[in-house]
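Read the single chain below, which is given as structure tokens and is the form predicted on its own.
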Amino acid sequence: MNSIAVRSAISGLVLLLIAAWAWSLSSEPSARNLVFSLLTGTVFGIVLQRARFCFLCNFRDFLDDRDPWGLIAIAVALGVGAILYFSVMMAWVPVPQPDRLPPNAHVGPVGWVLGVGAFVFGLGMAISGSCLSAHFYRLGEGSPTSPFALLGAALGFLLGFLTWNPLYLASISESRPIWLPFQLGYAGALAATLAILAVVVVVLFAAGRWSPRPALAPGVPALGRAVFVDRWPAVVGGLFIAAISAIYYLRVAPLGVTAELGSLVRTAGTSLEILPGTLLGLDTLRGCATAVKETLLSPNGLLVVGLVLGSFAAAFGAGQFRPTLPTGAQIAKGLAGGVLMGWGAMVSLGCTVGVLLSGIHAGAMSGWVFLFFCTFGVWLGLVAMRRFGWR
């Protein structure tokens, strides 16, 4: 047997091993959320992992190589999801109204600490070499800077809850969530922001490089190897996103990847009590919500572990799995960037998955401010790095 077809096997068997333990959640009807949860996590993680979608790489290919394909990605996953989201989203919130939010929608407070989250977060991003999401569907792929990324983002999140209560009281307590559907209308918020984003394309489109793009080969061979192995079209991946991203939010909440990670501190921080005994409105505010966990199984959880199986079955399949023993320099930048990843997404109440792509898709103004101010971060931070030969 040769080697694409053992890598196969074991791909295919660890898509059955997912799709077994989904059939014994499937056993309590209260656990309906937790299968889909696993399953979606698990299509998520194939899909950023065969399109290789992360706001930072797509970022970079711009910033180094004029590739504007990845940028148009993310334009296009944002747009597209803001449709489907808007279709949700009317037909349960018929009339905006400023006292009655979208249900759950990660609708947050704007103020001048998630603009500092949000940079600081891009800071982060920059120097670890991922997004939280990217850090996840990497640890797939056998990384050897994700797992210290993850550890500096939880010890992040234990510094954002230690800092929350000032914070609090010095800004959040006074921000306010600003939902444009209720300014705009519905149809004046989501013509607003297709006009942003098409804006953005045709800026995209002058300013990039292009190169010519191989064509598919006919025959089963070359499909499957465009499926399986190669690198798919990045807005094929957008695309993807866009619908993981309604259907989700349709059937179990707003998509995120940091709730779970919050939680695990929060709980663990207060069973030590190092935490402060209240903290402060945190719980009544729209985004990742972290809290003291009480279960060992959770929807968001579930959604992480599938995202990281999924990203391990697509990545073992095409022979990208190659875990290596880190570096110093990985072990450093994937703490560093991880602390400030994991600080700015707590007083943000999400990342670049919950608060920017499910703010978006949800007409918030918290995911637009959290667009510009991650990606003025990031580019400061790649700047930076690349200057002083941090790269």
Given for the second form:
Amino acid sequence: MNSIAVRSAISGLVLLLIAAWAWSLSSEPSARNLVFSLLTGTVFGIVLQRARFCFLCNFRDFLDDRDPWGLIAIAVALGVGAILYFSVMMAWVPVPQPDRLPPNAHVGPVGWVLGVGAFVFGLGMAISGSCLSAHFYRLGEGSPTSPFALLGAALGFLLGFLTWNPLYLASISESRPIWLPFQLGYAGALAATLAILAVVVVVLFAAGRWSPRPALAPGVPALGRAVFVDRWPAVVGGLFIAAISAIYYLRVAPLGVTAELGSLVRTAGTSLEILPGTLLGLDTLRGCATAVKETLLSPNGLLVVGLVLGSFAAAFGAGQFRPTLPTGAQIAKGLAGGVLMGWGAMVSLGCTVGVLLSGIHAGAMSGWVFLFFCTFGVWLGLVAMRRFGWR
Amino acid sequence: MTLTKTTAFAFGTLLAGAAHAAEPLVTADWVAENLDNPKVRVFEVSVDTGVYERGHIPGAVNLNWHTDLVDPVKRDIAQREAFQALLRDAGVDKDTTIVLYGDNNNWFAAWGAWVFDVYGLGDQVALLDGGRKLWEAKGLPFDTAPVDHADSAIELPERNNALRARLNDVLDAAEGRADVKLVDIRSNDEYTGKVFAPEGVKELSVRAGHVPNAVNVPWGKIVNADGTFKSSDEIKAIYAEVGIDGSAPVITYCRIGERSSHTWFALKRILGYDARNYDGSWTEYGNAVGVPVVNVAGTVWTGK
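After the form predicted on its own, can we look at the form predicted in complex with the partner chain?
Up next: the whole complex, starting with the chain shown before.
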């Protein structure tokens, strides 16, 4: 019987198993980043699931129902995360200088390839029903589309690697990373970031339609339900995401969810000799780095695995783990959208997390460019899907 | 225990500021005790980005080997003006004890020690034995606060190129015109020519093998499991076995000249031999036209 007790027990068991795994990894001193990544990923997955922090559905809620809360959550995550990130960067690089970007920060090259990649990624989001990070957490909810979207994304990454060299020579090699603190100073860059987000929030407040939150079901303790079953308030989700992003940057690296997927594809493609022997300049650029894998466990791999498991634990406890058999349409949309997202994420060096979130937090122009073109792609994709009756 | 050896080098009694040659190695404990000593300046030279920023020895200054220790345009060590500005900013003076440490077995810290040597500060430099890894393993603290030391007005001399081996010096040794010993510190597979370079590295040579007359002593042979150097007696014995006993000058090389500075440090600073580092190393020699090469394995570039 799927009672609350059984659900809680299984959720707790999953979390316990993750903890045991982390414990077993922690014997090596060099494994600290691995353990930290697994645990951060787990918390990230729980937060994404509980707050339903999905770039696409938040946008669609607003487009369809004028519900602004999801987008406000994103704005809060971006603004608060930027404040936290800036305090880290100001300690690491006290005086912003050219050619001295803050270590590892995702300050990507800005050029037309980034715009096209972000736009295509947005189209893929609209078609598949989620961005890549959300497909990972939906995997934990038993989504029928997500496995195919991730499969498609792997294929998209392969296409990305195959088209990389001509794109690099045509544009990326001449695209420079633009780090706003270098142009505007830390104070100016942070003020500009917060000002833009404030304008967005004001517009959302003005254009949004406000519906009262559903009343709590009788018989369930209100707090427990609010934490474990109901969707978290937007601001709470946003604050958690901001903190996770900054803490992970401080300890390990900027957040990103595509590095491991890309690395797996690159390793397979290289060993099968499908990919070019050299991917020009790729390993010197900032973003979700893909590398030919030499070890089984990587920080990014464990972050993503933790994300899926954490989301599963959260979804199961909330009674939101509902696996269903996929329909033909779901398979087709997942694969098609996934391919577009994979290609877009490869040529943009990341996705809504790695480029948009981690980029805007770090004061990178690449994050804003991705936000703009990705939103345009999502909007066009949703409108087209509706026009042709595909949803 | 490895620390018994390092106690031999521990110089808690060192009079900081005394203008005498520093001991080549300092222990983590010694560094921990001297963190507030104004005459001791600690530098981290790590190769992985973000390692220093996420936690460094309190007060340590970051040296980026891609930009601070080399000329970013031509293949050369850092230019005098740039390096001098950096040392002034870090508050290094003529009487400062300079302690270097880093990740990856201190390879790049040793490279740093060699650059300091070329600029006349070699006698003031010590390596933190065991590097970052041992500091961490001993549970000593890291700090993430930015550091800003009072500037100094140090004047660096012009670089002393006699401390540096160039292609011609290596050729003289290879062709028997000079009584100089060559040490190839790369892996045996690189030395014998089975492989051009370790897997995954970008800098390559179009010929495999080694310089004639070079002996092969992979760098790791003189290092303990915890990353500290073996005792000077052990190191001396390891080199004596291949005919290097300090009676003739030595040139060390590797692929790009950075691991070989680790061996250079042991030979010159720990054993006191006349040793030079060949920073052009195999990526210069193995690409040079017309130079003699020993290629035991017979591997041919792009050959099938």
